[in-house]
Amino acid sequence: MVHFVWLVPLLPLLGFLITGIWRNRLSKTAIALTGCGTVLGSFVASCILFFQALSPGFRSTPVHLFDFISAGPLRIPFDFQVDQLTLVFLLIITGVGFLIHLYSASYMWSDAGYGRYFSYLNLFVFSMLLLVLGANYVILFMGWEGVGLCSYLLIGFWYDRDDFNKAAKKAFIMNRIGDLGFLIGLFLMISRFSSVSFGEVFSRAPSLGPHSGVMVAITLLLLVGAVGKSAQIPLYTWLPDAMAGPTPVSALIHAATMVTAGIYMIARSHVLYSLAPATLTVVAVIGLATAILAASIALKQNDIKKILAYSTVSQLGYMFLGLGVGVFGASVFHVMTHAFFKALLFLGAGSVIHALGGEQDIRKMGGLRRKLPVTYWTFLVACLAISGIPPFSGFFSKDAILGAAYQEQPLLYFIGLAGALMTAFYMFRLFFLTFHGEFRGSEESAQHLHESPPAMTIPLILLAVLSLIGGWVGIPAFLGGRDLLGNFLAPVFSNGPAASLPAAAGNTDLILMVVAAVLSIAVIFWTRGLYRRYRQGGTPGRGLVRLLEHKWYVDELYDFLFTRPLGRLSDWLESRVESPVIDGAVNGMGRMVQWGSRQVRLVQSGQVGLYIFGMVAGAIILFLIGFFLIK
């Protein structure tokens, strides 16, 4: 039934090998067909598995492939877990991933590293599939590290730019900080449960009891890994800098793959987190703080990709908020809808950048509505979806989280609502500055304005449809829906504090949704009045505006607290330890060997008589040793 699940990650892996090894021999058409075709094949296989899961007799059991590690009592099989949670992520990764691959085929056509780009992209998809398919934490961690490596390769894809290389290294290093916490938590789990398989760990964990110190430690350490991978406070600053990579890479990292890994890991570990309520509180606080901080920064950014990057950080914060208040299914729902509208936003931004010849400053855009009609309308759909306007997808998933937050603590709801209103403001500020008003760019850019080719606009249209109707699978009962996604995920989260979306709570949930929607619409019209006829100019920002423009000076703070002290310590160690001590010892050993070699070489004089004398003297010495010393 599900035994062919190995085909899902295998196809992108084959695509990586083919486009990587023969990248200089294959034509660009062959590379695009291979890269896109393998991900499409993986999507088709995922759809077959999904429809099998809808059958009444479906049972979630690990699919054993081979024995991976066996050391004493510890046995780690290479197994795949095929359940409802895995299938949702498989469809997101392969479906949205295929559209991004298709878009890339045209967007990257003129790049000299076309084959290398698609090989990295296929490897990225393979690593993410391995992450969500693994039936234990070790296989999950292998995919976890794989997406970290691929992010480094893709963010620094144009390695001839030093600033791009720095952005790639920043992402890699900050993710390693989180991964260290993940590893320590993994070791603690092994020492406590003698297993890393989900089934065994989850069945043994309740024996520790709720509020166990060991369980709190394990979940907090796993949370450190999730904070790094999903860009939460304080390890979020790598994600905006990840915009250095090609725009389709930004869509892949921000929408369908890497940043959702932390959400998946916590949702998969919901049994452990349910036994550690203190950790869930930490998750909720971190998520809400991140959502507000990132949204405030996005208010005054002018780079189109940076605005979308901080938007991603903010939306990930809402997903963490949902996890923290116990509605794991609602967070997964928001992962799905976010994949649709955020991929659409980034690909739409790529279409704009493509039309403007690389320009990313929204202050130098404007009036693009007439020149880029497909991009305009699809971008509008994405902005409405992320702003939580009904009936677009983001409305249902965002309000499911905010409604659960209100039930947990009303203060969480009101803070979250403030972040949602900021989202509506900065997204429509971006929208109106980009597409409305008069064109503010250069004359050269104006002459080259044109709509993107079909290979780029077709993915935009498909994602726009998904951004419109994608949320309808989670319409709650009090709105007349059947919550199809929540019911589908219920078997996975049945032993958690909440199976999925919050149940109907009378008029309260409806009132909260109406208030959020009305206020968001009001903010959109207010933003329209401010920026529809924007003209470039004005005085530099001061006070709070300046703080927001400089991103609360968090990067500068990290540079002052960590980067500079570590740099000075490294310089001191290099000058006082590395060069005089370590290099001195190594070089001194080499000089000593050379001196000894020169002395021994003097014996090789070429005089036969001296050699005979040495042989006789040596024989006499050996004779004396054997006669007097050896008993």
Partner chain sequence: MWTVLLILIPLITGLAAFFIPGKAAKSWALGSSLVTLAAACFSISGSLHGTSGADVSWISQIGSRFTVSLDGMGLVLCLLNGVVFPVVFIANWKKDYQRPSSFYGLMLLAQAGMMGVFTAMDALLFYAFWELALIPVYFLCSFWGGDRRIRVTFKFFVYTFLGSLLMLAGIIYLYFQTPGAPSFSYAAFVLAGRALPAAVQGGLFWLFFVAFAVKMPVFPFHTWQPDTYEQSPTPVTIILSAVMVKMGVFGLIRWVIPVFPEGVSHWSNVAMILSVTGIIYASVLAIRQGDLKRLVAYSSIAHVGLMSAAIFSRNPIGLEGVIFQMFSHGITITGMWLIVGIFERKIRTRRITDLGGVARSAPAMAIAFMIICLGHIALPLTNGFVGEFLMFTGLYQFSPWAMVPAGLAVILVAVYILNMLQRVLFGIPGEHTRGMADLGAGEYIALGILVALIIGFGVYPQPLLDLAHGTTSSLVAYF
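Next block, the form predicted together with its partner chain, ref. the form predicted on its own:
The following holds one chain only.
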């Protein structure tokens, strides 16, 4: 079966072509069947691969498809590779991806661009599969840029709206900034290891010796790419704007694809990162800072999707923290549980927005509990999961990261815990404002409130079940679990630092877990008291609140520092350099030639003697030049 692994990405690619080329000819049913069916097919294929990998004799070998680039000494084969890390991602991408497709089939039904939507969605899944299946950094980069393109197309899906196009463009350009770092990292890698294939690079990497500056440089450059793709400081601002696209797209970007690419890439390169402890520290610091910053912004946002977007940025920060403290497996675990509950949150938000006819401001919601029961209960599960309440999935994965952070440096843990409490606060603020209290929207929209159709609620229910039990595959030994996921991933990360904690850490970790859970529950009850009976619309805040409402003015800062100066530089070059200086010099030379030719014309007097004199003089000059200069 491993040799047929190309089927996994091929199916969504076919789906993309079919729904794209015949988007106006096929019926909506046919489009939905193709779009969802191809991803379901990939999921089934991934499951078969997964069960094969469970057998003890499984070994990961690259599958050679064809030679992509062979230039000079550089060989870049088009190879796929299936190992345990890839398999976990395959299951997340195709599984959660399929549920999002299914949900979209109903959610987008009345949209004129139905075929276009599904073709982009399938292309998105294809790109992400390419990314995790590639056996070298260039194939990975293909998927990497591919998801960037798809996010661009989907964020700007409703292209009539200029602000949506702007958000799409911002996503692409911010990603490109990261990509440049990634590319430079690749070039450095090529110059040192003459290869971009994982196997060759990882086996040659130790030859650089410990504390190698080159290794720090390579890993830092790759990190720049990951920071762009996974929306970390300082390249995170595109993700909150990316919610301009249809809501299921946000679920796809935030949960199953795209933003997890950075985590995957670093986990995949763990051999390199383990050789560069300095970079790992940077990863941890960036992750933690992002987790806190994004959580603080989420406290004061009022757009339901924007809150979720900042929560994604924050959760990705935790995953970076996990990578930074060396528990790669725990980060992958959190990718998985986060995929479940974040997809659920966005799809639930979609259900709410759908019911309210497009309203996204949570101050104008309220009391939706009775009208949208399925959405309400599933959303509650997701909120509990993201807030880290046992036994929901987020509890185990977040604690695996925070526990490891404590081992590394207790301060990391306490800052991380503060972020987790903020998470509980903003999620339940959102939850109570949306579902509890009185309905604060218009009379008219109150009439239209309705629960979503089954094609939308079934994915919600499935994701809710996964958000509840998904964490149980990673219950650590000191809680009596068997850490199935950690053991499954062990062959991949075996040559890195220990994937699971030493047994002695058990007691401390148990205490930390209990503290975190109890505090989170306390925060939830406090939030309930604050927002259950919320009535009036908000007034603009002052001081810190104002800073938070305006997202720390980071967008404005970037605009001031980069966007506007670049435009001004372009204008300045056009008006002050290009035409007056460079073109001016050329035209000046042209005028000089014209002037010169007028003077020379005087020489053409028709006197043969003058001509002969000129010829002789010229010949003498040439001779002298030849004699003295060239010899």
